[in-house]
Amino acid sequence: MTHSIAKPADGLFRCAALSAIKHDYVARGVMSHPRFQLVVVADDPQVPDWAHERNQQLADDFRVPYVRDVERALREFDVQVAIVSSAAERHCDLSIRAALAGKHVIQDKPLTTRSSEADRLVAAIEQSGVKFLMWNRNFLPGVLEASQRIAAGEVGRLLSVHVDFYFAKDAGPTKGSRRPGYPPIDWLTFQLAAHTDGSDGAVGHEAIGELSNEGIYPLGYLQMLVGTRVQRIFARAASHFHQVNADNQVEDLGSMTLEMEGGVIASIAIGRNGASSHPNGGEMKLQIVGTAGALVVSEGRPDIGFYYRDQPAREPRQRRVAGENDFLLAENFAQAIDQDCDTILDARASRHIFATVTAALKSSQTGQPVDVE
């Protein structure tokens, strides 16, 4: 069933946040743009109490209703945009329901945990004629500058791209710290407890490693900078740093070598390696080589150092400035609706990133290169 998609007469997009149990920063980021207005938070009635509590907190912060009925919220609040930020295993379900109701969709990462759901989402988006944006980091100043210089031909024909993407975040006890005989750490229980200090990762019943959870960011860079798709991949992955990852058999460290259409070779080193490893959230750097030159991009810059006596241990010392990524993503989404064009990371591009991660996980398990389907 398709729906007619009306553009708001006043230029404002009325938004529903469909679950905000982990990354309410997606909804908050969208609201940094003056054309987007949060009018309701909604979720299914059967979600657990802790999920209702987090949803209610976002609703209270924006002084909007919290409705425990997704379809009713989409129907009764004159919504044009759904912002999905649930547990990862529910991402596609909520996005598909919103799309089939004729709502444009902004979704948190990862796309999904199942290939069948990814295919259903692409079909729903294209059947309904709505726009889709996977939240990403492609409009950070350094990445955007690199894209513009590549497009201007300043490095010539691209030959290779390497991305370091290490999150300097803790994830509980270090690997090897659990005594023999102790029960494994439950993934969801750990994530809920870690939420208070912001060190939680992928909240949900399904454990998700860093290739799945954060791989969208460096792969999103490649999607924009290279402009072609990954054909073949060889990957390695390990539970190297954190006991919760080891207990749940998901990686916190990985590497990928990618053969891309057009002959570009790319590589990615990715991991969650602890807060003490870096003063600025992690080492995130791009090295781009072409026939006429090279670019080295520090993803976190520009930044400033901020230090004082008795500074709390978890307070960041290096702080990013001049970053308008959230606003620019929302602007890109608004332009896609206004001009009927693609977003910076649409459903099909997101589906390809999911397929790339799936191939990487298979390669890391088999020790063999894998074609990306």
Contents of the next structure:
Amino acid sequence: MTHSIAKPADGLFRCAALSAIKHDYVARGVMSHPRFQLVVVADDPQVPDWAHERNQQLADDFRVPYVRDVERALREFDVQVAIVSSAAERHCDLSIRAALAGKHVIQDKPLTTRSSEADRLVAAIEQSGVKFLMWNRNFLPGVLEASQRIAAGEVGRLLSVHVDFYFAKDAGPTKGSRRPGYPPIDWLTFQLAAHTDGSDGAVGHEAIGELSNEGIYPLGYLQMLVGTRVQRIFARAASHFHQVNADNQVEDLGSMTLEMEGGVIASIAIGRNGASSHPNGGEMKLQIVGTAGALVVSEGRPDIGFYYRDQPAREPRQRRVAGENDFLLAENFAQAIDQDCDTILDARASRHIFATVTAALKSSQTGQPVDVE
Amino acid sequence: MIRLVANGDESRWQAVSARVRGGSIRGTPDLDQLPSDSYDAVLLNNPTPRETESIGQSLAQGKHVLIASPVELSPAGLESFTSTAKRAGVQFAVVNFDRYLPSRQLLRQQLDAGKLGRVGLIRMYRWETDQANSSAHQSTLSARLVLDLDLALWIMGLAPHVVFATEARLPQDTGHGRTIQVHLGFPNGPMAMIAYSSALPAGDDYRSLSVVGSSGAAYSDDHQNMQLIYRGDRPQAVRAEEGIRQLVNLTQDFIEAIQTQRDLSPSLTEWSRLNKVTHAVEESLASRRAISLEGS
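Based on the form predicted alone presented above, generate the structure block for the form predicted in complex with the partner chain.
Every chain and every other molecule in the complex is listed next, the one we just looked at coming first.
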């Protein structure tokens, strides 16, 4: 049974953070917009203690209740928006439950770990008539710059779009460092330990590689910049850097060649390349060719450099400034609700990104290009 | 002292000669006009078809010959010149001029020193104008794309086992060059991607090379090497070029190879390997399938 769609009486959107256990950046990002107000944090009662602790922490920070009953929180706190940032394998379940309760949904990446769940989510969102937004980076200044120049016709008709998307982050011991006789690294145990310094990736029982976990970002760029879908993909993937990835047989380095509808080609290089691979968090770039010109855009600009004596090794030297990604995503979501239009990355678009990554992983195993379903 | 002659601009080679040790080099617009006893070796940089035809004669006269690509040489032509060089007891080599760019040389040194660890990913961009695409290689691919394939193989230090390529195809596609994506897979996981386009409007080209290793990465990108000029309206970006050092590196390496009798024939093996990969790229473009090179 579905509920009527919740509408704010005062223009404010009351939000519930559902299982804010991965990172709380989505909930905090949404709250950068004054029309959104966090009123409750909620999760299922049976989640482990560490999950309750993280939820409680967010609730304490915002001085709102933490409720160990998702349905009750959605029902009793007059919520219009659910923000889902759970373990990846629970994303769809929580989003579907919120949608069927008539709540608009903002969800962390990845969409899901199973295609059946992705289909179920699309059906639930469309059946409920609520809005869905996959949290993304499409409104970073560099990406907007590229988008606006393309829209203005400065490069003519698009021929190719390329994205370099490297995170200069470590993920535990380097590949090949495990001594003989030592057990493989358990994925969840590692991610939980890594949470303390923010170097954790996809928290959950299911190991997830970089294509699945971070691929949404560059694929989201393509979706916005090209405006058509991926038809076919050829990909390579490897666990090249980190023992935890090798032990759990998921990639930390990947490359994709994509054929888009309308004849445009694209490529993405993505990796968790290690902290030593770049001084400023990782090279992220858009390189675009059109019939009348080309664009080379750094995703990280504008920035400002800071260098000083006794600077901590992990502190970024270049700091990004003037970014409004969080606010603009929230604004996009609010407009979609107000004007009943699509969000920048809705459920169907997110489903397509999931299908693209699935095809990429298949291609990397078969060595042949794969059609995106 | 090794005496070299080279095709092309005299003053440019004079500047190179002033910078090399153990030899000298001079440029000439017409090699045929030089007395054959006035030099020991010939360096042909981007030779014309006529200059290419003269290679056999130079080798037969006992001159070492190095060709810096792009070069139009069939496998049969390569074999013929190699046999002539062996009979004459001289060196014959074909090399990718781009390997001698100071940035590429430094990259090679850092890789050889193990600073970047195992190479996992090579990412290259080369965009140019349609006029720049001289297609000097025997294939239908741009000669410069072929050189980038060579660079990828050189950096990786091994041959790919799978090759995939695709091309932008717009409806009513007319007159804006080719835009090609090449994707190489290497045994045990490493990968390389080359984004080539000859669709740029008239003007400068764009190049970028990044190499991601298991313990570090290198980025050589025109985007980072731009100077700005302000003359009203938007500023202009002008690339900081690597200058004459590319020619000096090439010449010095050739001189040392002759002096030390270092065998240059591996360059021919590499060129043959490159031919196979180039054909695989063409085959992939035509068939829209990935081409396996295992066992080739």
